[in-house]
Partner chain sequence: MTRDTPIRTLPLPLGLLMLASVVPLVGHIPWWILLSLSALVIWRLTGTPLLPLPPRSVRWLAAILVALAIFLRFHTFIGERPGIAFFMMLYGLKLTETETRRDLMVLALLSYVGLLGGMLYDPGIGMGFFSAGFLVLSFTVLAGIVSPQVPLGARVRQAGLFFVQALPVAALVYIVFPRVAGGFWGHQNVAIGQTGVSRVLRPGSISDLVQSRKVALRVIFDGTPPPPAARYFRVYVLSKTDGRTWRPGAPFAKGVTTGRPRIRYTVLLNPSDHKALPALDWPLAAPAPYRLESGGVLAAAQPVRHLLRYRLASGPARMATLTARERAADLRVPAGIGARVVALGRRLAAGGGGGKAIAGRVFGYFLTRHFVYTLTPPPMGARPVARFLFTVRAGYCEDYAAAFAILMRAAGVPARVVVGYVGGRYNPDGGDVVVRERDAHAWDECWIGGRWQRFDPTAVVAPGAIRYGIGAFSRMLARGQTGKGPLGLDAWTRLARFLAGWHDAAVTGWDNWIVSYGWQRQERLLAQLGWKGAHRISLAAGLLGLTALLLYVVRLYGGRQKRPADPALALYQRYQARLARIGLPARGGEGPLAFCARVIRARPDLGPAVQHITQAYIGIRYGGEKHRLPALRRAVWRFLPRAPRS
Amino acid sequence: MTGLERRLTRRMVFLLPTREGGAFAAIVVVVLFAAINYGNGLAYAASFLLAAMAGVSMIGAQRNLVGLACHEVESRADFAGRTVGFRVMLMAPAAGACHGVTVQVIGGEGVTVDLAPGEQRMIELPKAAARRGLVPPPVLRITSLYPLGLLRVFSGRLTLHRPAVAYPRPAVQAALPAGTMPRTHADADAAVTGGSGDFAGLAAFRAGESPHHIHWKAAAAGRGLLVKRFAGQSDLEIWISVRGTGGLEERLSRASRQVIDAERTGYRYGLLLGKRRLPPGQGAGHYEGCLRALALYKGRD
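Just the structure block for this chain alone, the form predicted together with its partner chain, nothing else.
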């Protein structure tokens, strides 16, 4: 699914006075009325100058947003009950800074940033996720009060395309299932990297290994990244299943907890979701894949 990619042009940028802008206009009218009543040329000049200065500030106000690019990037997933984050990358044009740019969910909260010329900045718009599953992407609007706060410059509606994922809320506690030996010898070699039994020595760190097992003291002493090896259950892989007692959500919660615990303790774990199976693995990518599968699981397939 491709995300939103938009560079703001004149046709996509609109202007409306703010409440302060209305007050400013009222004051200009007061000055003009006084000028007319007292036949005061200087007051006439001042009222026209005030209005004209506010008018020319529209140029700067529009230019502040024109050329600003907004690209949707991968959203941040989290567990139900917490907040997921929709993320966009803002890119100021190379020729000019963008001041006080507010990205807001229409009718919701906003985030305000200042961008130097050519600067890119990622903005995250949090959204509370009550239930597991896909959180529909919000419609955004980019606004700015720059330069004087008298006018609000705003873009048209920017619809994001990438939904965020809310993982099932993890159960408070769920015991891990019993482990099995890997079927092939090659797998057995790989399986040695896990485990949490007795300490069995140090080995060089390889990408994808759990950071929990890194020997930080050795790293701090400048000996490079070493991983602690443990004897015992490390050669086991476990299969986490959503079968069991209780409702679907309850079972998903338990599975969610098991995935967290298995990843945290450094097991290799696989997932059984009805007919679908995710082969055992480890690491952040696998972890997120499992949780995502749980989040999107419809049951009975």
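Next block: the form predicted on its own, after the form predicted together with its partner chain:
If you are looking for partners or other molecules, they are not here, because only the chain is given.
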């Protein structure tokens, strides 16, 4: 489905007075009546000046949003119980800057940015994901109080089209499938090196990795916690399945934890979802693909 791509025109931008704008209008009226009542030239000048400021503010407020482009981009996925992110790219027209632009979910909070002429800025709007699966996209509105805060200028409703994905909430702990984890540290070294002992380099330590593979000399030298990686580690393949005991959500939660741990430890892992198979692989693309498949699994195949 095509994402939102919209450039604001004059017909798409509306203006309403703010509370401050209403108070300002009341002051202008009071000053004008005082000028008429007392025939005071200075009061006339003050009322006309204030009215002119309001008129210029109206023109500037509308021009501030006219020409602004809004493009929907790929949403940010996360695990259930956290917040997913809906993203839009704002681009100011080359002819002028856009000041104090707020992108907000209707009825919710927003993000305010300033854009130089021709500048692009990506905005992310978080939304809580209570359960796994597709999170429906929100309806947005672009607003601004520029330049004086007397008028609120806003766009029409902008409906996003790309839902976000909430992955299954991972279990606290779930052992990887039987036969893939070595029993001893010595066996672990032999397994991850494939018997060749080829050292591939160091990587940053991540929670859940074995302390046996920490490069303690680097830690003592103040380089932080690093773990050793071996060339043969990526040759180990495991299959993660949603079958087992417990309800569907419990099994998906275990599989989610296993995907996380398999990716962290450097295994090549595949996913079994009923009759569907995701072949073994590794890396960010494969990791996200497996979690997305778990998030959308219906348990019918």
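What we label the rigid core is the largest C-alpha set whose atoms superpose within 1.5 Å from one form to the other. Positions refer to the first chain, counted from 1. Not measured: the values here are computed from a predicted model.
Is it true that Gly274 shifts between these two forms by 2 Å or more at the Cα, once the core is aligned? No; that C-alpha moves by less than 2 Å between these two forms.
Quick check on Gly244: with the core superposed, does its CA move 2 angstroms or more between these two forms? Result for Gly244: no, shift under 2 Å.
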